[in-house]
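Below you'll find only one chain, the form predicted on its own, shown as structure tokens.
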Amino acid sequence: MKEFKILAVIIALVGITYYGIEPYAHSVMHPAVAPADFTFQDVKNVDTSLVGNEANGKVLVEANCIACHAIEKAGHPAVMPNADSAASYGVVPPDLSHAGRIYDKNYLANFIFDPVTAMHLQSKYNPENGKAFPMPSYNWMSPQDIMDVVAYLQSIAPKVADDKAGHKITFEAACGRCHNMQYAGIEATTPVDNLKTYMGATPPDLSQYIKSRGEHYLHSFINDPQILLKGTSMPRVGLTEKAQEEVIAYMEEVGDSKKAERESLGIWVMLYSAVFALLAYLWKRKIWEEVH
């Protein structure tokens, strides 16, 4: 019987440090945030309700865009190598080839209106620094032609496969301009030299970091990266829920892809130690008798 009370005690202090004690150290290093907002309600700047027309987008796009921006699957290939653009820019322009699909529309919308404040980074390019964004903004637009250009990059994006597959066009779309994936083979587009001189420290490679940060943290983050870390260089990028989740979803399967068979494991895993409790129980109990 004290073997049952030793055990009852056992158990009653693992739960309180589990449900108890952990869970407000986490509260404690780690305060509540708002929801992530995949609306983008407070960049407001445009009109969202206009119907786009694409083939005036089309027009808008080529005469204002590719200048700056790849968009291979329109046929626009980069105007200049990788490095030189990020040499001129800081940083590589993106292939707006994925752009109406990945970006939320409200956010891209807002984003071409005005790119400093659709990405919250107004601390770090304001006119007080004397420090410019690369993309001006296109607040000289009418909130119609604006809309065009949105209809128009919708219309071009490519549907991708829900897999694996798809998942890595999401991540190289969304954050391959900046972060390295090594185990994935994945070497931002952008130079580590220019990328270091733009946000002044080099962005991290994310292998692992659906381990070190967990997928919570990341749907946090990723939405908005000044709610928990402010100051910081990483953009507000705008995803649209659906890639946010594609973009974990391939960091997940690249930095733990062993999840599904340790949680599948973790039964069997408890009921060997059940077993072996009994058995190491029922052994106590005959060598005591034996000395009793």
Contents of the next structure:
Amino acid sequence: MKEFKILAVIIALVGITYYGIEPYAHSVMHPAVAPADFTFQDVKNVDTSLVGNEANGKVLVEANCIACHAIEKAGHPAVMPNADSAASYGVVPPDLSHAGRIYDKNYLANFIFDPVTAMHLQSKYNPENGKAFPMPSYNWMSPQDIMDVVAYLQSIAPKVADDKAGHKITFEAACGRCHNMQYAGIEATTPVDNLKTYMGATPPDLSQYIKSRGEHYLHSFINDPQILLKGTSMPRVGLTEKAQEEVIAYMEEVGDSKKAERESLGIWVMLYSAVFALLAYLWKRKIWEEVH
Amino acid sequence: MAEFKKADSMLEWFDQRLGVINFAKVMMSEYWIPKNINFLWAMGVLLTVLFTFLVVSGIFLLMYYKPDANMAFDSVNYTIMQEVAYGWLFRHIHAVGASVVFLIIYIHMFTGIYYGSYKKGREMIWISGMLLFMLFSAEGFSGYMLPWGQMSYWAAYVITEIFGGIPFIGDELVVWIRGNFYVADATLTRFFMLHVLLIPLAIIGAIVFHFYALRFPHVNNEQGEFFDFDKESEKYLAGDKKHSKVIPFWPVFLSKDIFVLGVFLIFFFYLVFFHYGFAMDPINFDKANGLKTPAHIYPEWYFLWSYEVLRGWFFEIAGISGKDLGLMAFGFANIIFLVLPWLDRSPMVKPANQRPYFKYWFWLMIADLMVLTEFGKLPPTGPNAWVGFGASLVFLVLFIALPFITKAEAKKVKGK
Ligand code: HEM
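Form predicted on its own done; form predicted in complex with the partner chain now:
Okay, now the whole complex, with that chain kicking things off.
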């Protein structure tokens, strides 16, 4: 009985201390932020309830987009090698093959209308500092035309499997133009020197971000980087919730590749310890019977 | 040379040559421990086991770790954690073990303080124990640097910087410790050497010394009772095991310890596999970058209390800068436990709760250490800075007052 009391005191003291220096201290150092918003309702220049016409969208895309963007899946290869396009635009323009799948519809439409506002990068690109984002605003296009473009992009985007290979495709489409992922052998498609000029700093390698930032942080951060890192030059990329989950899943598959092994082995080792403790208890009882 | 008769058994063969039977008696079956003890007396054996875990997992890590500022991070986080079969397991055991060993050390230390196991002949046990505490601290600090992450780098930066406060030689000392003007490759390689060779050797030596120091005064017991071990052990050997106040180390004492160990291992492996964040700080999964200071720098949890004693002094008093005051307080905090046997002037060897004054001192000290630990982690801004200062001051006052409190206690209990 007395031993249980001692144990209770120790557990209480250790528990209080643990609570203070772990969950509590972290909540002070990293205050909670507004929940991620996957509807992107703050940008509403385009009426996204309009039903898009894929055929007209195709015509518009071919007239307006493929001068800069590749769309491999629709038979439009890159206009020039990555190094050259990075030199011309500052960053390699994305291949739009997956755009219709990974970007939220509302975000995508409003991005075409006014990229800088959609990305929350007004502090980086504004008339005062004279910097302009490489892609022009299509605010002269009618909302119907914009929705046609969106509909077309959605129609050509291939589905991907819900496995590591599929997650990789999403990751590369969403993050791969700027970020390296050394542990997966992924190198940013934009050469590092261009990136540094374009972003103001080299975007970090993401190999261990699942550990250093954790899933919870990434969930808010990718959705809207400005909330957690005011002034960062990383854009809000506008991923759908599903695409973002695939990106994070890939970061975990690369950065914490032994998770499944760890968790299944863990149960067995704990069970083994429990059996060990039980046998030790029986042995101890037998031995101490003689002396008590 | 003595004459050897042909041995009839393997045991006898070894006994003739190594005296194993007598050795086992002296070390195990006739090494006497009081019967009147609780599970807190198993902490020493837990520590021995944990140290063994650390050595074994460390040896495996050493096979793939690369002590080089350009390679260290990836050798740990990629090669060991993801490529080598079960490399992650060894790293988790090592990192969690290094953190948990301090939890057990603190429980062990405060058990010693609570039961008064540091005085009346047990001073050398205490001193050797404190020596182990210091060596483990150095081992923990040097090891934390090795993954060469952001926290490795900046904790190393901040802690080595502390030595710069020592008068006259401070600046040179910092450069001498780092092997460079800033924390760099030379710092990593020398701390690597300390971590895998010099300090572990010293720890092994200190453990042997600690065990030896236990031998003559004997282990204390739950009531602080002094009795004649020879008489009690004779009783035991004569078969009166129930009335004897002692038990042999093997098998009786260890049977209990092994059970406590079993329960502890369930908890330990839970941490290793499912809850290791407290021992492997997320910030340390960012590669060291000397140009980018993290928003919050804090040491491992077991250094937080003394770190807060250092940080608590943030304003000038009587012309002495806050930084210097903090350094002095920090120096005080790091040696004061060592001289505890001489600060406690009361002859009572009893559990703290049975001592009229000491009990208040003991629980206040525990509470103060908990407050210091907590505020050592929180950002030192606004009211936090003042709480830190208050707790740091209380710490000093507690230890300065201890001789007077215990002297008064000695008088009250009339020297018993
Ligand atoms: C990791 C290092 C250490 C190891 C392996 C270790 C091991 C042991 C062992 C096996 C015992 C005997 C049984 C017991 O009471 O647990 C013991 C007793 C003791 N240790 Fe340690 N110890 C360590 C660190 C320390 C530290 C840091 C202190 C405090 C400064 C300390 C102070 C004591 C005292 C005072 C006793 C005697 C307890 C009594 O008489 O009841 N030890 N130690």
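Residue numbers count along the first chain shown, from 1. Nothing here was measured: the structure is a model prediction, and the numbers come from that model. We call the rigid core whatever largest set of C-alpha positions still superposes within 1.5 Å between the two forms.
Student: Fitting the rigid core first, would the Cα of V59 be found 2 Å or more away between these two forms?
Tutor: Shift of 2 Å or more: no.
Student: Rigid core aligned, does the Cα position of I227 differ by 2 Å or more between these two forms?
Tutor: For I227, whose C-alpha is compared between these two forms after core superposition, the shift is less than 2 Å.
Student: So, does S264 move by 2 Å or more at the CA between these two forms, with the core held fixed?
Tutor: Yes, the C-alpha position differs by at least 2 Å between these two forms.
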